[in-house]
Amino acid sequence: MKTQIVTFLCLLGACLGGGLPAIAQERPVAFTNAELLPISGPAIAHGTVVVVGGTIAAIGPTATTAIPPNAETIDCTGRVIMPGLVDTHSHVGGGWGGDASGPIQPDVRILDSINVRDSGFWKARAGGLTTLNIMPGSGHLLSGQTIYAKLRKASTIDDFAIKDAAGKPLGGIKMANGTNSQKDAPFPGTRSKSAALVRQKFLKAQDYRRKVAEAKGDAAKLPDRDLEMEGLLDVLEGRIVVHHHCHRADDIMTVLRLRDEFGFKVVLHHVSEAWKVAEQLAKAKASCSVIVVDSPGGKIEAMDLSLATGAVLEKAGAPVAIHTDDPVTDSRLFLRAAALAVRAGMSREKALEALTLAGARMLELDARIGSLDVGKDADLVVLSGDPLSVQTKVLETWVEGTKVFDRADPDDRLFAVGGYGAGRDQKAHGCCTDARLSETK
């Protein structure tokens, strides 16, 4: 009997008779004869991935991996398949967070302002991205709550949302320090005042938490509902992760002090000067989501950004992911960012992990995404060649067993290569054209 047949049959039985909700993928799909890059293990030169009900049912050498008799078989000879790319920091969708009324706004939710028909989502799929952490901007000390989005076919934000068991959309919260949030009052004017305002707000949240605990569920004793405090309680209780914009080494260390003082979970984003404090970051087991750009600029505090940051952090032993900060880096160039990190000394293995599994861990979604493992979501990227080659093209992107990008489709190809109409959220409407009024790709 071929290997993994038992696992496949168990998953098939669960999908067909285990009481699960309806699934989009109706027919099993087998991708055969590809070079597989599982990320969680060694490459498989001639491998097969079997997808059933939106999840990976089997993976292994083509010669020994069972394929269900009713499966659609796709011959991927000469192609490379890796997990869908995970972007820990994106602004695709045109969403806005906090306004000018104050520097700390944990009650704001970015999901309330995302346009799912934004052309950036088509471009992200064209780059092989399947999961995004969509964030508010960094002009506040705290600009609002983020959303973790799967790039499924979508007509509303609910179609994108990754939800918990209770149906609540998952996400983190966006914080920042440095020069971005330094403005006229009520915003801070210095780095020291920035940290002071954050401390004061968290102290208020701790007091709110104390009052809630003392009420012991008695509605008459509970404090008035406060959306700001509820957002910060999620942080203090560890239910959500702080995604913290920072550049300079002193700003990085300030974030770690605040983390230790209030006990929240944090991922450090950008970290232009992380190479200066790599040993401290490794000792603190601080996760770093790095931006890799070959044309740095835009702000003085990022002037010491280095392409070698990923390599230095890897050597020190700090967790590293890579992000786009789209539109800072176009999502279609995400693979290129990893290639630049490798050129600067990062290992190939850790660079590919930084695009996938490392980011999944930072979003606390690694049980579902980030690698090609049985039981995980069938988020796949089919490539024409090595992922770190500038000649390689993303041929197909699959989310939960459904194809969401196909370079052979003229409409999809437009978003991959650019040209007239590629930056428009909808096509023009007229007697001789079709309106892109809903998500179709």
Given for the second form:
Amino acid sequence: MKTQIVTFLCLLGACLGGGLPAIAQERPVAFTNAELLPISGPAIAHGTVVVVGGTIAAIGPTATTAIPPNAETIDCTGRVIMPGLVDTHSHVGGGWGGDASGPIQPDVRILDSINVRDSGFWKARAGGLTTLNIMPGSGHLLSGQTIYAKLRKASTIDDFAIKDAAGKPLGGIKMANGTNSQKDAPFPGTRSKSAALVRQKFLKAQDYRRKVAEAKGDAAKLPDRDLEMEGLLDVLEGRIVVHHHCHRADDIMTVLRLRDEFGFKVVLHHVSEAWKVAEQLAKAKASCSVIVVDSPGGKIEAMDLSLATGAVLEKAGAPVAIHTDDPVTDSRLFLRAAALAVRAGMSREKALEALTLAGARMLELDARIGSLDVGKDADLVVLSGDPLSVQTKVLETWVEGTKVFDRADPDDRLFAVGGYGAGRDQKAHGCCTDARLSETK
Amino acid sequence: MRVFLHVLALALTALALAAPGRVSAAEPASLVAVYGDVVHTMAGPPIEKGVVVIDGGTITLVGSALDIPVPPAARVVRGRVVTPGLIDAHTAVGLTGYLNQDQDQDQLDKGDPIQPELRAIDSYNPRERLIEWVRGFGITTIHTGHAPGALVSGQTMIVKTVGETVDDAVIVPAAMVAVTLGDDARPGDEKKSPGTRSKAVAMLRGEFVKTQDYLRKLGLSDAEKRPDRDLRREVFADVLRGKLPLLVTVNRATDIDAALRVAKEFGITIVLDSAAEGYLAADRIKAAGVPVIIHPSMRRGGNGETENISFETAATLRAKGIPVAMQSGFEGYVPKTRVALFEAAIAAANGLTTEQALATITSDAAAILGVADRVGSLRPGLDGDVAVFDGDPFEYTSHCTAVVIDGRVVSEGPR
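Starting from the form predicted on its own above, please write out the structure of the form predicted together with the partner chain.
Whole complex next, starting from this chain.
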């Protein structure tokens, strides 16, 4: 009977996970005696997390939390456990979005080009990351559809995908303004031209949307299928979120102006100058995903970049997440980004939330990930100590109840510290993978 | 009156802080006493409850605060942890600017693959904002100059992170000659040399053969037969004479071995720079007696020559007995510079002790750069350069709270 319940939960977990992970959790796991940082609530000094079927089944003080009799118990004395880190902005996997043919390409999906063997995924797991928003670049006004990826052990991109009830991979859409997307025609040459091109395209999408609505499901009256328009229809109807690259304060405000005109959901990314318009951002309830880098500059738009952006936004009351923009910052040092934000004045609580629950909210996945709560996916990180200390190591990373990184395993450790071979493509997980790669490993 | 003077002094200090890029070396250095719960002198074990006294810009006393009375009239600076002013053993800051536009990028001229005659002092902008940026984190001395990216890109120099002119800032106007081997030595145009690793080494050897000939002719008794002045030859001649080391930027083990081979052939002093695969060549580097200024660990890794980069290189090489220093390196995009303190922190978390990691940005860096008689440790007679922190300097959430250069408080944190 117990086995049946576990099986049922496994199936439920897989169902929520939208596709069977390559290796599903078979036996309940209990992490005991850890300092737990649930993010959604206060820390538990001496706590236990029980994971069943890839889902958190219980969390609480060790003294009062029951452990299933068949569970594997992992004593985490002296260790800290927090939710798996959520990176709202990553470029790991070598994926490309739109090409040079035009500035707005909503038909392009990054999932069609991601290499799941890229060692960057192994490094991301070594950094405690469990969910990534993998995005195309910022060289277009709209460079394509992004994918929300769980860093399960994978042999194809399908194993990474987080899917909706209908089996569609979830993701957002990437947009950008400012200098990166300005170049020779047909790309825009100025900021005003950038905004005009976007408005024109969205007006066309509104027209498409009207035609679809008027057809009332009558196939004969529906407009011809148009992949670009279908992508933008999802944006206009709020089914997917716009992830918008922007640096300068005026560019940030331009995004909000377009948001208000067309009514799309948006997360503002990088926001180097958000500290200049923090009150406006808070008032507009604008979600901000911040990049934390070691110095200002590198491009004119980042000349006033500040380590205190997170702190200023927090004080103003705007929602703040932090991202890696890997390779701009290293996924293995994602915790460091939050620590530097704290150095510049952000609260510990909000900085840790910025790595987890805040990012989950911005991906609209907070019902499933981002905190240690019963019913959420069992994505968690086991740390050797304070998450904000330089000396702290990510010891283990778990996704949906399966361990995907173990620092004690020399093969995994290579990706945590680097060294010979750490930059090469890796053997994919699962059966029957490339024999030649297996032999050379 | 005294109150007035005090207010005036405060106002002047505020002005100086308001224009942090404009710290003048002309201001008289005052008497300063820097107290720390821990003072890492880097010339002996750390001192609990220590003090560093600086008079006239030079360190005069270092020891226990119990033994050394507060000098009357001294400006007092206090902090949890006190270290020597930090040294960034290799950067391009001051030649490369934070805007990353053509007009502030003087670290590399790709017009000719071999240009040792390019002097760093002719491009250095002491008002560059990145200098102030790194100084805020305790960096008081930088080894900066021409960047990697050409076979011989030019000279480097050593400066303090203050001054309105390069003359105010400079310690060593010509420190090393920057050489790059490997992919980054290629000019990017297939028709131009060097197009391969072997060609790059052949061109470098050719220069030294020519320079040997130049030196021979210089020594001729018949003045008529001596060669005309040649800036390129003069610089390479100083390399052959042992006056100027080559700073050889290499990453692959293949290129490290090539650098050691050329150094041995011509009897040249070299310092290895970056050395992403240094751990594969540690025995050979040790045998050659060559120090390494290790890549910034947080530099973008990814593909190419640095794909095998490791957080543990500093620890691995130090364990072999190889002198190592840390650097911020050169960044071509965002962020426009790294911070040597942050890079050393990664080493401190990956195999080095706090004291060992500090040495990579203080005493060992000074020794490798040949300026240990000026900076890099807290000893009487050395420059009054001090960094003050409110906790472990390597902890992400600590702050640098004060920076003193030549006895003047040039920035006050927290940063």
